[in-house]
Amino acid sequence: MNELVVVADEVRTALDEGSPVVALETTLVAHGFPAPEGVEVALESDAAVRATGAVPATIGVLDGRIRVGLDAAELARFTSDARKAGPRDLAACAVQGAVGATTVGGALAVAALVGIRFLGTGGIGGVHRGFPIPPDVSADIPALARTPALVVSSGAKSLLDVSATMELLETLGVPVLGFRTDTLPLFYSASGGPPVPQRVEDATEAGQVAAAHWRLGGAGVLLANPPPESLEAEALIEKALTQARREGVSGQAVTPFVLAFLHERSGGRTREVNRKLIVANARLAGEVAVAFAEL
């Protein structure tokens, strides 16, 4: 194993035995929720994965090492001061001894190194609104396009250009499966997104499609899971993005700014929906990982 990567004993044993393992990212801990709620959500996700019979492997950078499998005390170190760690940032975070909170793309990069094929998250990054000005496309997309892993999310992050993100996924050959839905969820909202090209009805079918895709030489698969509680938030999102532009917020700072704005203006409803969908997606990722292991 690469000396920069430390795999927790439980995760290593599961991988060696061919048992189901689900990767989880840490950006949501550091930047998705205020302390200590981020840690609480991470632990709920951990428990949801375990309830399916799979082993959770939360990924982050601590003390000069990329760690796969984190406990509660380690998760508490991912504060709002942590760096966002996409694929490009992992090496620098490790060498410089920084706390690196992995994005979906960063977690996928590490998952590929250790052999984890399933990841649960809230929403993936994608093409930002207004593209090509700014010319902003999340590193989650190319990471998904090159990594043989299935990611469960409630569509793309709410502040993105969802239709453009779907087009880019098609261009890169990433299958998008709707889990008991014919349209891509809009993160907070279960409906209203563009049509998905394929629909699956259960975890076993999702695992079968992923297995066939990988046998054919494919890489990433996106499984779109509607949020368990739906909330129409588009008008608030537009206001949040307008305010971000007014205040000169850009790049990686946009997402936490928008999330905080939505929480304040919705009276906390967006944060509650976000919390529930993250845990639901972790659970579904566990179910698919277990079904895949039984194929």
Second form
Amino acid sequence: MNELVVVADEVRTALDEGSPVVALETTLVAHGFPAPEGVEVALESDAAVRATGAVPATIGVLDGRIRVGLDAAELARFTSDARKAGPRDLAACAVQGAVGATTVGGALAVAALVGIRFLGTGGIGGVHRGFPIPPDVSADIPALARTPALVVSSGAKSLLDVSATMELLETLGVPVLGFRTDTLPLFYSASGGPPVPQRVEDATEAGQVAAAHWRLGGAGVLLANPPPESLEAEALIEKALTQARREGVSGQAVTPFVLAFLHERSGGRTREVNRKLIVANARLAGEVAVAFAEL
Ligand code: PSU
Ligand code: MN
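Show the form predicted in complex with ligand PSU, please, the one above being the form predicted alone.
Complete assembly follows, chain above in first position.
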């Protein structure tokens, strides 16, 4: 295989046997939470995937290699000074020996390479609000459009233009499945989002739709899972975005800036909800991976 990519033994064995595997990204570890909470969230997600019977495969760049499957000591290296690694950044991170914390898009690019079909995260990136100049559309979206994998998230992060993100997903032919919901969850809150085109009632049905989509030549599928606990954060999000603009924060730095602002100004409440929904999404990704393997 590709010597740039190192797959942990446990993950390799599971893939060879056709056993369920769930990819997890590392941007939320490095940039989504203040240390050491990112690593704690990663370990909780890892455990949640294992509890379903699937094998977790956390993806990041370390020591010149794209690594698939990371242990606790390796996860601890994804500190806030890690590079944020989207699809465009993987190669340079590897060549330059930088620690690369993968986004959903970055992790999907690796998943496609090694044949992983499921990924859990908090909220995917999407179209940023107000169509800024230059426009800011997360690489998560085109990665979803081209990768045959199902991503479980609590919708798109609500700091985005969520309706525009839904429209773009439709344009790119990405099915959005509401998990026991008719509307797209808004990351921190379960309600108030745009309608989803399809609703599924359980992990098996989600696995069946994904399998059918792939048999029809389709690629990414988004399974939108409402957060286990809801929080109204819109007023704070607007403040955070204003502050980001005032400070000239742009590009890859916007999402971590806004999340950190919200975590601080909400007295840690957004952090708590964010943490719980990430773990819940990892668990659901495991359940769908297991159901898919049994189809
Ligand atoms: N979900 C979270 N916290 C995060 C992310 C997702 O709960 O920090 C990360 C993911 O890695 C996602 C990225 O790919 O945010 C999107 O960043 P951007 O909008 O810059 O593409
Ligand atoms: Mn961006």
